Every structure is written in C-alpha cells, then in structure tokens.
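Starting off, we have a lone chain in the form predicted alone, written out as structure tokens.
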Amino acid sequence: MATVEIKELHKSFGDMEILHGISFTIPDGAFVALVGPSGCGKSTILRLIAGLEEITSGEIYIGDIIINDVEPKNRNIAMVFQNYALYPHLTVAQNMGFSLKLLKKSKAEIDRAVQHTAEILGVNKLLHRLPKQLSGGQRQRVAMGRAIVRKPQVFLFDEPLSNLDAKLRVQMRAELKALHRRLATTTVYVTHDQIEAMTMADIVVVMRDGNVEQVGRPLELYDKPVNQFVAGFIGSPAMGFLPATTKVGSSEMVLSDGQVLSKPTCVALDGDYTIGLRPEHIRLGGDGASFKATIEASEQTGSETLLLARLADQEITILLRERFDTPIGDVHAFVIDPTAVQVFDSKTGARIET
C-alpha cells in the first residue's frame, strides 16, 4: 500500500492544455474516486499515474518516491480498464496469471496465487473457460483478478463498469466495495456516475475542465459544495436552481414570480442570489406551503414519484417519497425545509454558508 501524491500536475496536447497545475493527495488505502463530466480530465490522471501518458509538468508521488520517470513496469501499480484488455486466445487462469508469468515466478507460484484470487472473486470455476465464453460480469472478474495477483501498491480503474448493465453494476459496486476493505490497497477509480462515486467511494475528487473543483468525503461534497457546479454534479435527481432576492434583515427570499420562500439563516445576504434545490428535499405541502409550481412531467417508479415542475419560469425536479398522479398542468403547493436550501452568489457561483 502507499500514499499518492499529485503536485501542480500539467499535462498538455500539442496547444492544447488538458490538466491545469491539479493538487490533491490519495491517502494510504484509501479508495478515491475521480469523477465529472467527458473531458474533465480524469482518465489523463490515471493514465499519468499509470505512466502510460508523460507528464508535462508537476510531479507524482507514490510513497516516497516521485515516479515521473520511473518506466510504467516498475511503478507497482495495476490497473483495470473499462474494455476488460483480455487476451482473447488465453483461458481465465493464463490470463489472471500472465503478469506474473513476465515477472519469471514459477508455475506452482502462479498457480497459488491464481487459485487464491479465482476464489476472493468467485471464478475459480470458470479457470479453464476463454474469455468469450464468459458473461460481462465474469470478464471484469477476471480483469480485476488479473490485477490483484500482482499484489500492487495501487489499483487504478478506469470506468470499469460502464459496459455492464444496471442491474449488474449494482451488484458489482458492492461486489468492489468489499474487495477494497479486504485488501485495503490504495485505489483510485475514475467514473463519470456521482452515483458510483457517492457509494463506493471514501474521497471523492470532483473535477470540471482540467481542474479540481472540492476534494472531500461523498456526504460532505452533498451537504456543502463549495459552489454551484459541484452541488449541482453531486446528488441525483440533479439540485435545481432559481434566481431570487433578498434584502438585509429581510426573512424572505423572493423569486422572479412574486413567490417567497423563507431564507435561510444567513448573515447579511442583500441583493441578487441563485438558491438551490434538492429534489428529495422537496415535498407536498397544503395551505400556508412554501410556493406553487405547474407539473409539466411526471415518472412513477412505484415507490416514488419524479415530478418535473416549472417554478419562476425554471424546470426544478421533485422527488416524493410516495405515490403521486397529478394531470400535466395541474398547479400544486409544495413545501421545503429553509435549512435545506443552499444559497449561491449569483456571479461566482460559490457557496455562501447558511
């Protein structure tokens, strides 16, 4: 296991600036998760940490030791990609032990240490099979298989599971959760889900265009994005957000309708503000409710119902915890907590603290 350490990390394309001097560090057995939007730049970390891109400048560290230029064989590191990368012409058993076999050990210790991992991962059934005769599921088993019987400093994942279906994925988070706190090595896994991300992850780093935006625990990026990008990435259904005013010892804030909603306790806001949402947050209320919004779209999952309502000329997403069906158009009453509100500045878009 071993510490990861981005220092004012640069990478560039030709003209094309990629990364823009990112810091953050990966503690030791940690499980860090890089997520955000295509293009953000998350897979070009792991790339640079994997060697498998040059860094144009900064530095990274593993442990002690800054491996900028140390050859990608050497780094100790493993990393599973979204493909699988099977060889197609070897069984699950050569595949799984095909690294070892360049490290020159022998056969009965690569048939330890096979056997070993087929069984932490449940595919020690499967050893003799070829990759085209297993599921997607099996295949990314394998994949990441083939990485643990190297017994790396670092797992790196590159969106390992977005080739599988839903149902799949559900259970193979769990499945990779449980791996991690078995073998507490160091992992940094980059998806664009906020999904896996919020579930799967001890640190989440959210990236947009090249730069890191918050680094923190999943229910800490929920509770207190720092601005109005990460509280609207993190959380699904998405935050929404209305512009409003409000004016110093004024305990409402009014939205572009007339309507009012009570303002958070905050010191001082005066003037003009973007206020924030969450869907979940929302729920049906009756006279005296915070404000009224036309139901333009309505999803019934069973247990819940996902309204998408137009409030002060904006879309706004709510979730009820319960079963709802309302006409398109009809007008309903609806109610928030003011704690729940998160307030923006308007130009910045950074959080202000409530």
Contents of the next structure:
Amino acid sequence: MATVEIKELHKSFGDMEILHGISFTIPDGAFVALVGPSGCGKSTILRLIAGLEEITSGEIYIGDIIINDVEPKNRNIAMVFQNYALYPHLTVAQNMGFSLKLLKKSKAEIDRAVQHTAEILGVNKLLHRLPKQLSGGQRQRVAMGRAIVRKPQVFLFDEPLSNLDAKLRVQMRAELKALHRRLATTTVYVTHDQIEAMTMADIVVVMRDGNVEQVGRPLELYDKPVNQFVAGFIGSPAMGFLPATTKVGSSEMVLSDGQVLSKPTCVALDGDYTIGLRPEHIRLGGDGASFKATIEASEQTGSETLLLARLADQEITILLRERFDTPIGDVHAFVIDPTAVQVFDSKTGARIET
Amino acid sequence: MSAKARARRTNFLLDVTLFVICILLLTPLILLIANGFKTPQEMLVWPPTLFPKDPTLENFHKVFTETPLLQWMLNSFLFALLSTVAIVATSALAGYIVGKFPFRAINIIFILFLATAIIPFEVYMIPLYFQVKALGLLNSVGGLLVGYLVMSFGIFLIRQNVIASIPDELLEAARIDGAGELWIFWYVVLPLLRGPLAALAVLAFFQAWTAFAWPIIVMTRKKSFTIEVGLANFQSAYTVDLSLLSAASAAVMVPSVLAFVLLRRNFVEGIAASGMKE
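Can I get the form predicted in complex with the partner chain as well, since the one above is the form predicted alone?
What follows is the entire complex, opening with the chain shown before.
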C-alpha cells in the first residue's frame, strides 16, 4: 500500500495539451474517484500513473518514489480495464495467474493465490473456463481477480462498470466497495458516472478540460461545490440554474420574470448572480410558496415524481418524494428552503459563500 | 404464384446454374485424369472419351521411371515449406509491428511494404536473377527462396487482423502484468493470430507450390527442377507427349488435392480475408 502523489502534471499529445498542471494527493488506502465529462483527462491521469503514457512534465510519486521513468511492470500497480482485457486464449485461472507466472512464482504458489482470490470473488467454479464462456459480470470479477492476485500497491480502475447493465452495476458497486474495505489498497477509480463516484469513493476529484475543479469528500462536493460546474455535475438529477439580481441590503433574489426568492444571507451582495436549486430541495408549496413554475413534463416512477418545469424562462427539474399527478401546462406553486439556495458569481461561476 | 413457390423456383434455377458451372469446371480436370490412363492411340480419338476404354498404367510407370518426378515434387515441397515458414514468420512479426506501433517511420515502412505489391515480379525478376547468380545460388533452394521469403499481402493481412482482433488494452494489461515485448508477442499475440496465420500459411504454400516463372529461370539442372518446371519440360523433351504429361499432372495433383481437403477451411478463410475483415 502506498500514497500516490501527483504534482504539477502536464500531458500533451503533439501540440494538444490534455492536462494543464494537475496536483492532488491520494492518501494511503483511500478510494479516490476521478470524475468528469468525457475528454476531461481523467483516463489520461490513470494511464500516466500506470505508465502506459509518457509524462510530459510534472511528477508522480507512489510511496516516496518518483515513478516517472519506472517501467509499468515495476510500478507494482494493477489495472482493470473497461473492456476487461482478459487474455482470450487463456482460462480464468491462467488469466489470474498470469502476472505471478511472470514473477516466476512456483506453480503451487500461483495455484494457491488464484484459488484464494477466486474464492473472494466467487469465481472459483469458473477457473477452467475461457473468457468467452463467461457473462459480463463474471468477466468483470475475473478482471478484478487478476488485479488482486498480485497484491499491488495501487489499484487502477478505468470505468470498469460501464459495460454492465444497470442492475449488475449497482451490485458490483457494492461488491467493489466491500472489496476495498477488505483489502484497504489505495485505489484510483475513473468514471464519468458521478453516482459511482459519490457512492464508492472516499475522495472525489472532479475534473474538467484537463484541470482539477475540486477535490473533496462526496457530500462536501454536493453541499459546497466550489463552482457552478461542480454543482451541476454532482447530484442527479442535476441542479437547476437561474439568473437573478439583488441589491445591497436586500434579502431577496429577483428572477428575470420578476418572481422573488427569499435569501436572507445575501444582504451583502449586489448585482447579477446565478442561483442554483437542487431538484430534491424543492417541495410543493401552499400559502408560503416561494415561486410559481409551469409544468412541461412529468415522470412518475411510483415512489417519486420528476417534474420538468419552466421558471423565469429557464428549465428546472423538481424531484418530489411523493405522487403528484398534474396536467402538462399547469402552473404550480413550490417552496424552497432559503438556506438550500446556492449562489454563484454569474461571470466566473464561483460559488459565493452566503 | 405464391412467394414460397417463387422462392423455390429461384432456388431451383440457382442450383441448376451452379451445377452447370461446376460441371464446366470439373470436366477438364476429369479429362486430364482420364488422359493419364489412356493409350497414345486413344488420346487422339475425336471426340475425346471421358472414360478410357482400355485403361493402362503404362504412362504413370514411364513418368516415374523416366523422369525424376518424385525428386521434383520433393524439391517443390521443400521450397514451399521453407517459403511458408519464412512468410508466416515475417508476416506475423511485421504485421504486428505495423499494426500496433503506429509511429511515423513505421507507417512509412508499411507503405513501402504495400508498394512492393504493385510492382509486378516480372519487372525485377531479371535483375534478381543476376544477383542470385552472383551469389552462386542458382540451382539451389536458397536461390529459389530469395523472392519467396516475404509476402506483402501477408503483412497486410496480419496487420488488419491485429488491428481488428487484438485490443490495445490486452497488450497494456500484459505490460502492467510484467511481460516484456517479445514475451507478449510470443504468448499473447501469436496465439490470437493462429487463425489468420494458418490461412496465410495455406496461401503461401500454394503460391510457392505453383510458382513457375522464377523457378524456371533459377533452376537450370533437371535434377533441381520444381514440379511446375518439370511438367513444362515434357513439352520440349518429349514433343508434347500428352499422355505422359497428363499422367504426370494427375500424379502431381494428388498432394495438392489432399492438402486442400485437409486445410479447406483455412484456404477459404485466406481467400475471403481480403483485409476487410470485421
């Protein structure tokens, strides 16, 4: 086990700079998720840690050692790929024992390690099968087994669950988390799915366009996003954003259609802002309603109702934890707790602590 | 007419057409084999008989005793075998490298490989002959092999298969697992290329087995002829002794037909693999 430290990491492919000076530290034994839209550079970071790409500038430490020029095989890492990358011509047992064989371990030792790992993952009945004879979930387990069997210092996961169906993904998420609790190996997990990041990681690194936007615990990102991008990216369904203005001394945010949201903590603010409303913070309102919105679409899932509504010429999402049957086009009143309204600088997107 | 009946009629017409084509293709072959068993008199009968009236083994006996037919077949076999081994080895290695290490220099080399395919062999056959002669390799398997060690189509075929069927992640996984590049080539890449390499082997073998122009200029001694050259030799040495030539040809076909029957699947795969494989 080891800490992983990334310092001022730059990566260019030709003239294109993909990473613009990334720095963060992954504590020993932590489960860290790198999350961001596609093309943000998260997979590149993983490949740089693995040694599959050359570092343009900056440093990566595993433990106390700079590994910039260390061969992948000497970094003591294991990687699980999105398409599993199992050797198609080798059996499950041979796949899992591959790295140990290369380390010239004895056959008995390899068998023991493979057997032990297979039991942890529940694939010990499949050891003699070829990858093509396995289901997606089984392949996923074997790919993890291949990583675990060599007891690496760091696990690297590159979107390992994205080829599974939704139900299996939820199940594997729990298994992965349990596995991490059991092995306590430092883990770097790349995903574009913020739910995976939120549910599994100890620390989430949110990235955009080759920069780190925020590093923090999952709920910290949810409650105190540093900017509008993180606020919009974390949380599902996503936060709705509305332009609003206020004056010094006023405790109200005025929307573009003249509706007013009370925000007592914004008295010091003055000018144009963007406010953010989380769908799950909005409730149906009675007399003390905060705002009125026109329903444009409604989805009932049984336990919840998801409404797409128009407010001040912007679309917002409203998530009600109850059944609510409404014709499209109706106008309804809603309430939001003023403390749950987030305020962002309309130019820089930075969140303003109020 | 119902759709079913129409489909049946179409199928029937297709069957008839294919059957006729099949007969047209097979007739000369049957005629050739039949000719091998005919007496010189019957050879000249018009119209030719499809089955000999008075079959004789005399032609085969003469061919095997009066010409070194077996030696020629052996020469061809050795030549084809060595050529196949060389082509499979060079294609596997070069195809893998141009498929998976797309550096600029390697791409240029690959284009050069392809360029050799558009220059007909006949264009450089004569200069190559003088080089082989200067090396003192005339009348040797070595000289024969000079033009048959590398096949640009083979490199292309393997490259396409490498790109289509060996994902980068597999190689990366092996590198992380601790494998060196040669190890990866031998234990990961080669086993996965077994199918295309077998197809290529069949193609390469038959290319050498049926080679004619190059062997006829490199092999000048009767003993060192390949089978194709030997067969052509019947025409001058025996003023086209048709029954002997037929008997020799029929005898030569036996190993080819055997090989085809045994390797039919690979053969078809090799022909079908025009590089557009999924």
